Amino acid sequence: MKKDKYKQQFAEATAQAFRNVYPEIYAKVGDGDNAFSTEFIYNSLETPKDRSMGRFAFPVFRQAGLLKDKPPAIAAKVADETTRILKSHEGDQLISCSKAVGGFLNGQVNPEILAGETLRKVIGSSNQYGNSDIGKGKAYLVEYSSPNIAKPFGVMHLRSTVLGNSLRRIFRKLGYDVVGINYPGDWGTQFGKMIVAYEKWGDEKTLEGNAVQNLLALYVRYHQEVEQNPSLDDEARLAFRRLEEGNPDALRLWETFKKISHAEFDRVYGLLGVEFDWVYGESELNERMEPLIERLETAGLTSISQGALVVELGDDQLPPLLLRKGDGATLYATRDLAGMVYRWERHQDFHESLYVVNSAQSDHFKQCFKTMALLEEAEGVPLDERMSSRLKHVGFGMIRFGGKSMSTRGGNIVLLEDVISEASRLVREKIKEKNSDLAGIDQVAHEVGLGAVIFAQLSVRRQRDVDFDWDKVLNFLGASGPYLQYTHARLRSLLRKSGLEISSDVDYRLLVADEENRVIELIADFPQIVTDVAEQHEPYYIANYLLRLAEAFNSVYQRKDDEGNIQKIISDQADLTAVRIALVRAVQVVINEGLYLLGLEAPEEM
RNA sequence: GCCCCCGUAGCUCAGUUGGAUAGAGCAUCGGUUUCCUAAACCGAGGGCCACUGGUUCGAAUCCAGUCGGGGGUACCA
């Protein structure tokens, strides 16, 4: 982790100050990893709740016991000494230590220098700002979306899709060789059901026109009829068996279902702007399961339980993993295990492999990961070469609709496409009333409507369940995608209207307002936010951050003087305009890039 | 029964490895446009941070238990 140079300087000075103020105790404690070390202080630095207190804060409570002194007294003494030390650094007044408050030392960064360094960096590197090479040469696998064939693309698939898409972009920004994986469910007993349903109630017409809708209708009908007639499930099992045995009729139907679904998925991904690097269905693993099972057997991990072939995991909390059902058929866990090996073979030594899948499946992943760990242990794979420790389940909460969980079977489902088109329609109306001669209105309306939909998914912590609420998704006020896009469009407008070449060679002393400094601090925070997201696999940090940045900028934009006049960005004072335009450019670049990382477009106008 | 997630303003949610008076959006009320895009900005009201106990200089945050909601719990994925 690259260290923040301002923090580092502050930590060094503070550490030195402690040694100077308490030499006897320092002599006793000595160097090393203790409360006096730069390292310790650096890691303890916090961000003050109140921005006016400074850029960072160091709480001295932990030193209190050691120093046998009261925290406020310690803070006061050390603050004075830190200030003296920092002032003695000639010609380099980057940071300063303000008067201590309570038990905290507060550090400030010289605003003019922070502004200059930050804006120069952003303007110089443009959308590369925040890039890193920490991932250089490392493969990062991310599986997301993974819809089921012969089922429609509902909003429930949306979360996985947009989360994964965002993570893919973020890891790329950090230099990883990212492999975005789509792993559609194109195998398993549900195809037996589809085949039975088609043979009973469908015909060629089912596969024409709106084929996906027709297939869904068959699927729903199957689940209604099976209530009355449980023997349908036996037929379905038989039909799937036919498929597995390579029966030509069954295979042809399956191929057709697949083709229809893939065409539909590709269309939806195009709409969403989502991309993948590697797409393979469950069926592609059919040949790879047997070798995997043999490996497990050779390792002595398998046993027969109630007629099924299982792996006992030696864990009270986890049921055994099922490799084969009583009838010999494999299960999705078998396929997932084979898939893990497949991925490892294709991308040897990957850094991490993520599964962006609903939290309801967390036990399933625990079972699979544990099984892989046992296998590698049994095979004597050295610890640092094990794939099993690099597998991570990135879970997320459910999407509910009207308080109930959505289910394809019950037909309680909202189609993603309906949501997007409704959102776009509303955006279009809004644009018409405000900016009716906007060129490319349909495209912009789509981008902004889609922005609302995606942002609604990414602006909350993954683990939370979210209730799908039309009013909320279609509300473009406040914390929303359109709010960010609108702010961005205004920034672009400013840049156009100024008619200036953007230059970072401006007089940063002119940025004196609190509001402006707040914006600069936020811009300076961006690279750290990006790495936080990567570590926690939480894109909402970016969503949250962008809202704060947009808000901060909007209050610069509408700042008023004492007489109530707006302090405009573009004025007849050339120097002031130039530096403010540099600030505008920097904000615009960061919002643009942040939106990109979330998977949103940033229109020029709206 | 056991396991996982969640419980913060009327609603939807933030709250970084415990830290300085618990924040934002929506909704409500009040203000701002001779207009660099008002999809915005400024302000007001609104809280036993589910409950109880513990750890600590300090707990919304950590631990134990209770209550409430959701999910999972071997031959579906």
Contents of the next structure:
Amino acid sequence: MKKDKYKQQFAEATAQAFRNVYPEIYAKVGDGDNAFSTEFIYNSLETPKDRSMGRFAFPVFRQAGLLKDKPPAIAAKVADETTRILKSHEGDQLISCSKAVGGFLNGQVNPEILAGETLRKVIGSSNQYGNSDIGKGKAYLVEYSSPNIAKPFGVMHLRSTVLGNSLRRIFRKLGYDVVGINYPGDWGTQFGKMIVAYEKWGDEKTLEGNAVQNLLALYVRYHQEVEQNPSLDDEARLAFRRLEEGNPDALRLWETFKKISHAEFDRVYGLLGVEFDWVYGESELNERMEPLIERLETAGLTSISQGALVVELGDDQLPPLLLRKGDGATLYATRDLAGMVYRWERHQDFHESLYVVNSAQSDHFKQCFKTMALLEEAEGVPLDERMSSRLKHVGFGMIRFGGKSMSTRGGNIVLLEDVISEASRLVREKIKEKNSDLAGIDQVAHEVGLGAVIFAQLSVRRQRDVDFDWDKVLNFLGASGPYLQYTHARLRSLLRKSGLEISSDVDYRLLVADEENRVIELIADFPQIVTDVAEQHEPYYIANYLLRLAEAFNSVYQRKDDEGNIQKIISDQADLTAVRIALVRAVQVVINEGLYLLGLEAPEEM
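Switching forms now, from the form predicted together with the RNA to the form predicted on its own, please provide the structure.
If you are looking for partners or other molecules, they are not here, because only the chain is given.
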């Protein structure tokens, strides 16, 4: 990856300063890979918690042990020498100075250079700002959403859907060839249960109107009835066997369930603005499981345990992977293994294949990944050609609504569409209070209500559980989607009100306020934030970043002079207005693009 030239100049100057201040140490270690090298310093740079202290911070604690001196003393000596070296750059001085803060060397960026370079880049590239070609020629597979057919799209499916959709957009921004995969659950013994339930309590009217919810009612009833009549499970197993054997009546019902479900899913995905590049169900893997089992048997990895075919993983923390039950039935894990091979065959040599699936499935994926690793090792696949090392489980926590987890079997399911509708209704009421004449209020209310729901999932680290709280989700003034969308609308309003043609040819020396410099530094951080999200598979970083940027801009917007008067963005000082409007445009571009990467719309007005 291309190095940050600001970090590089600071690292080079700091490394040279260590050589000048401690020549005897440099004489011993030379230019190798050590604690005093430019490379080590560059890779060790941190971001100060208090950004007024500088843009970069280098901890000297490791050097203290080598130099037999206290960190603050070392920092004080090296800071002055670093600043002297930096000033020798004259017209190319990207870092204005180095300051000693405790045991850290802090680098302060030249604000005029950073402002000019950053704002010119944003205004010139617009929504392409932050784009990269680091993924060029590399394929990324991202599986997300993957609901079960014959069941409604509930809130429980939301996190996988919006996390995966966000990652798909982020990887594309970085130049990867991304394949978004939807892998609906359309096979297994549950469909034997659905067939039995339909034959006993359903009819043609069940498949009309709100058909998916009607099917859910049958599924819930089945699980209620089976408690009193356990023989229903035997009937369900027989029904699924009929389906596996190609019974025309069973296949007809199954195909009908699928058609109804996919139509409903597509409608909900349309509401969410979520897209996929490849959709295939578990049933497509039926013909691929036996060849996979044969490979495992040939590799000597299978054994019989209590009548079942298993793969012993040689790991005390993982139970054996069950490939086939004693009655010959395959399992979800068998299909997942076959699916991994299927994806590898279709997208040979992919960079990574991500499974955006609830963390409760962590052990399942560990078993599957270990099984594939053992198979490739047994088959002698070279290390750099192995698919198993490129498989990643992107886990996430549960969603709780009113403090309760959701269960399809028990009928305890909150429909996602109902949540979006309620959010839109509440947002519409709030907008009418403030701007009753807003054109297209229904569309804006939908965009903001939906944005609130999505942002509530992505503004929390994915491994954490989420408790859905309406007051927090719809807060226009707090850490919420509506707050960011409102900030974006206000930025657009300022741009319209100025009446100026946005130009990057402005006097950046006029942006001297600390609040303005803080905004510029944050804008400059955006490309790195996008890269960090991709590396950590964590859209939370963008959500958190956008909140910090919006807050920093609001500090500019509300800044007062010494007499307590608001320093307006648009004033009678033409040069100052022009450069501040350029700053507004840059913030608007970044918030717009950040919202897009999260899957949110950016309204022009609110």
